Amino acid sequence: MDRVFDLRPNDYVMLVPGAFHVPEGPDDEAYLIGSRCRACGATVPHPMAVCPACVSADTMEQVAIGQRGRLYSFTIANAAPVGFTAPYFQAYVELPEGPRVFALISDDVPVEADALADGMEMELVIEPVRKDEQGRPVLTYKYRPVASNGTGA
């Protein structure tokens, strides 16, 4: 599976339903589904009804966030939960919209200590992390260095 938009919604499951948008075509882009407070401007990386910053109710609006960010920190995990494969990268990515998110790093990136560096520009990708009991890919959001996307960006 090279492109997630080749999958129909019934062909996959989301690791965290409602956390991200799966592209539906080649011109559609992945993004995290966040919330922004109309009262104070705080942005969080998931849908919320009450603002965690100013505690205002009914002021949160759904927004697309996280298409790009900067690598804040990372580590190599050498043990994995059942169904996952180790080693793999775990990271925090700082988003220009404000929040810092915990994420996995793309399978495109070799799991070597010098493959990443704090401060690198990162881009969001949607990739499978494992297969479910029916053999469908379980998708999640991950990040990869912008330069590793094959476009020379």
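C-alpha atoms forming the largest set that superposes within 1.5 Å between two forms make up the rigid core. These numbers come from a predicted model, not from an experiment. Residue numbers count along the first chain shown, from 1. Compared with the form predicted in complex with its partner chain:
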Contents of the next structure:
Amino acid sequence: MDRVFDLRPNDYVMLVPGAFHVPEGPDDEAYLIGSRCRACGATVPHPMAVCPACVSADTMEQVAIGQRGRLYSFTIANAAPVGFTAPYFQAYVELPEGPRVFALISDDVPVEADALADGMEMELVIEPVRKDEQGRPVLTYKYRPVASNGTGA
Amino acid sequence: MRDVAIIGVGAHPAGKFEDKRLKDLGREAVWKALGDAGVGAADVQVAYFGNSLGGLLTGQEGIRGQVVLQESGLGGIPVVNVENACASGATALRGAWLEVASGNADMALAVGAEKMFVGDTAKSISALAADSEIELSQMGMQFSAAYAIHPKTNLKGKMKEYGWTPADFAKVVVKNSHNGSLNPYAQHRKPLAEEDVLTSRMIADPLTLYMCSSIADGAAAAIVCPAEDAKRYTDKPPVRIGAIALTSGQYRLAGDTKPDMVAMTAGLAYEAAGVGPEDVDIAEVHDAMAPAELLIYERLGFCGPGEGPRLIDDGVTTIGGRRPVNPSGGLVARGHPVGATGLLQVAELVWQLRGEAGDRQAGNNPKVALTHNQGGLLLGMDSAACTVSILLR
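Form predicted alone already given; the form predicted in complex with its partner chain follows:
Starting with the chain above, the whole complex follows.
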């Protein structure tokens, strides 16, 4: 596929709309769209309107998070729902901002149990999981070990 | 609040019934429960209907309860549709219980039914995934894998933390498949040996095929009335509802130290019923993936952290043990027709408390029974719904 940042917003669809930012140019970076409470600092890895800690309704602001994290847990699923092809990795990544987030793993990583290890430093990437009926790539966030592309760039 | 008794239960076996519709499954359970209670359809004053996947799998998105109950000969009464993922069945019973406890009705029906075999396994798996918050199902989260890696269960991590082994996980299946082999309502009636379990296909490491509950059709129903009226309808020992605790998930932030959801719900049920974990003689628990039963033991207070495998090794939780768990075979052997499961658990325990469970009858003359029925997954990490019920003879 083209580099993600070469895609115009009409050229792709998002697997989970509003969950992540797709880079718009070579200097732009992918991130998850999280929320942080101005009042108490609670941080969640997705958009949220009411703070789950202090239950304030007007203190949550969107933040860019999740560019790096540590692999908390992973397994290979050998059964898949519609739109996914088994075997594929399922994982939780622990973010430095605190939360643990469910994630898929980059296609760069061979689907083998010893390709990953708990605690590995991971970085966020945006990749397609499939094409929609109109042939547009369906993009999502995934993680891959920082070492796997050599530069971390 | 009035004391409430379950005076009748009925079930349609769990399994694959290609020629039966949701309403056929539900009708059979309802009529068996009516017959068991010795009452007629016209005696029922209100009905709660639990189902989770009927919209996606059968296309009957709305009014499922009215459709099934009309087919069963019940109409004109309040019918309340209940959807609480895998906990829909117990949630339906809670509604019926409160109708009678409050004095609003003198006879109430709870039904749970699910039709999961629709000729397309991937579709059924997707429908199950849709019991998670949509951002998780859109991402392709698969339920077996979630049990393996989700921070709240993390069975793979528990192997490191507790030293649990695949053989420990397999022994839960060996126990439950033995129980299922004795249960005419069970979907899987072949007793499995440890080796069968460990060599079956890997679904999501460390969970093999036989450790996972499977797709099932099935239904169950219960009829409740004021405990003081029970003798008017039936000579069978009435089973009183001591408590039905229902909780929803709380958002678990990083570093959360609040009590686990199952432990918290069990605590509420124990307190309301005036019993403790040490008083529980028999239990049906939500082993959607069999190894989770080991975690559920500790969260219900049956043992300390990590001690679950010992309860099986020592025979405590076998049918002949001091505290049988999942005498029906549980979700992995009896079957897990999602919206029916909670009421299948209740039916099993009513039979056990009455001494009517046949070959799988517990040997400890049970008087205090517990069900744990849980479902759905939220972005905030907890399950969506958790119930713990206490039934008393």
